[in-house]
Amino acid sequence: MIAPARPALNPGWILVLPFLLLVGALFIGPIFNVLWISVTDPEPGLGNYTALFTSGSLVKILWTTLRVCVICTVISVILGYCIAYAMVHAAEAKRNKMLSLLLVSFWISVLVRTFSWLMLLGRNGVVNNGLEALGIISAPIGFMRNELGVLIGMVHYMVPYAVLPILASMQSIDGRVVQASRSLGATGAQTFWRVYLPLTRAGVVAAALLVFIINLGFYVIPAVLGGGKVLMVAEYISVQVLVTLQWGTAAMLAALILFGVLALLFLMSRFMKLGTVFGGAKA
């Protein structure tokens, strides 16, 4: 009896294998190292994770991070949706100009943006001086060293990230569907809420996921605009690594963020295909 021939190895895998090993060494390896440190430093066990239930300061930091990230995500997605809606319904020349301005914002360093907000929102900044000159306020408004300043800076940075997925989703909508809704007697508001908005759901979800995940790791804006008063997870991890040298706590928080992101993606995958959400081809 002749044994069945083994399938030939795809030459493509031979070319890809070195890069897969490189990714494993430079990406997956450090992740496992962080997970290992989280359960071995300062002593083996789950002591670092139990601190989440016994340390009031950790709970406060996590709650602050979650609250700021959710508020920033909601505001960024709403503003991003409005901007994308205006862009997709503008003339081609205006749309190209708006897209160019949107892309330029990606080239500006987050440090430059953050320190610009310091100049604008400080007690003697342009905003407070302008409002006082107009007689709207009698004393400077405290924009800095609180969640308001952090949210302003984060929303300003994240809106372009929210616009692009929503814009791509809107551009894929067949205009005849909207016209059919209007021809069947639906008002503009009914067409938007019952037809247009559901068709852009994938873009909204993608924008919300992208913005929320990036927000979880924000460090510069909360550290500068918050002035130590708004302590989020990323800044606390930096303190644990560079100041207190509690690497186990820092690794535990980093692992917590990782697990949170993976859990969020898994939850979304139960309701929709993530490939479609992030711009992949529809089945």
Second form
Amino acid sequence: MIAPARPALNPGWILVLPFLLLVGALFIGPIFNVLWISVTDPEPGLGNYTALFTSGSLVKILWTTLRVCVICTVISVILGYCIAYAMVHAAEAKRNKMLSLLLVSFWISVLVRTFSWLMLLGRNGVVNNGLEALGIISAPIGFMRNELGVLIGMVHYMVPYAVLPILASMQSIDGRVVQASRSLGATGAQTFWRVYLPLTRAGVVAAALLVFIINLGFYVIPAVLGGGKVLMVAEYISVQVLVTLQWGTAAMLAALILFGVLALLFLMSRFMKLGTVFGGAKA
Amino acid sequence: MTALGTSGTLHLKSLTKRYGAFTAVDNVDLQIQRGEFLTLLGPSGSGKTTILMMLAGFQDITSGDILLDGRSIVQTPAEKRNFGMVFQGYALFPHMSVRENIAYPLSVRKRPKAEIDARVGEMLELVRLTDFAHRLPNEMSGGQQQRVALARALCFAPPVLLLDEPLGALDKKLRVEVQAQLKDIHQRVGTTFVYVTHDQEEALSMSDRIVILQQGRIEQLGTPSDLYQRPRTAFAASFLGKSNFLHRDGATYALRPEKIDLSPAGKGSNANLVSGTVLSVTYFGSQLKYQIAVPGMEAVEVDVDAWRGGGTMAVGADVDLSWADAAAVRLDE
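For comparison with the form predicted on its own, produce the structure of the form predicted in complex with the partner chain.
So here's everything in the complex, that chain up top.
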């Protein structure tokens, strides 16, 4: 941090120091603490990590988490792409209305949304009761308390996160490039696959990363809408910490997610500049 | 003019475009010949770009018709018209190399690879960018990008090429160079060029014919020298080159600054002679530009070739202005 030509400490650091200490004490410290616990509890060594290869239930939980997260990411990004596309091509007044609707759904608490879904799609929810009253179904459809329920809740929560980076990348496209493609004889579909989609790739990657990483840590939605049947990592960690008190396993899983996210970011940075991904637009 | 194939004659019939109450293009009738270099010249808001967008198929027409070789194309979508187009700012595909950009119109038509390679090679040679085939557009200068855009638009041998202020982003020196290249390429490929610009020098130096547009109407149509020598309206006379306006016998005449002879007071010798005093003189290398105050007239501009010598008239000097009868062009009311 100190340049050789200037041995004296830049006084600016004094201003930043309290925040550095705060971040160190309250963020970096606990992370190292978690890493430490994962290799020391209940006994020193990599026992918690090797359990990954021996414990069927751990593998099952990780597999469920991964599967749900990937499916949710794919669906959210596709839906988000369609919504962003509609927004970019709407008139400005309409686009602003769409954006405020999006943000309203963005701001509603995850708890409120989750219980709303239960009331809508539960066994005695509005939809099942309605369909039964109309005689369309004889037994309630199992929307909730399973993986489908978790996916519905998670996708609903994640779509706004997917829309925003994609919207930014679409807005940065020069409309003349699309016109140029048409004037050169490309159909609408060809223009989309060969010009439009590649030019929004940075936005799609950013959206997918964002959604996937947030998904990994989801707790409330799988716990409520999965009804205990869809056990994902976050819920399992909570059980280990609060109920079974196996802190070592919990810390190992937390560390695993942390390293997973870091590895993902590293992998992406090999393919594209992360700055352009999270800036949304290419210069 | 050399024309390839049989296509490329455009006929605009009573072409009109309205946006609500505003009429952007007003009843334009125009025949564009095969292989012609035709320029639509006008200030912004004159409707020139709207006409081009209607030709390209990116704008609906309000009324009228566009015929290509006698057949209406107004129902044909942009991608089926087979017109090449060069956009303002080039609109190259930033994620494709120069080669991929130029190959695009052929590859979306699913032509065989050997044909595409051969044709792209020809095009790269035409615009002298063979060594740049693998560059990305943002790794090239503006002038080079402009040539890529041109090669891409010509690659599928369109009967008509539409150009929307393609030189607007280039600096002045480069612009003159590219004008010459563009004219040369036009002559070699024989495609009908429809060129939109607000720059009168570009229009004069490249066009076979120029259409001067104002407020959505055709102000005057003709060859560059027609329009320069015989403008019919005050707008045409002042938009294409500079003009002084004389009011004589209830009519208005346009008089180009370089067609006026300037001599010391009492030395003028012509039927058309007025006296005045020098307001200012500016040296431009090849020319001296004078502003002369003449009683009862707006300040008169006079251009004198600097090499003729005879010395510079000083500011405040009394001078005679004279011109030949043919130099003053009577304008329509």
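Bear in mind the structure is a predicted one, so any value in this text is a computation, not a measurement. For clarity, a rigid core is taken as the largest C-alpha set superposing within 1.5 Å between two forms. Positions refer to the first chain, counted from 1.
Once you line up the core between the two forms, the Cα of residue 17 ends up 2 Å or more from where it was.
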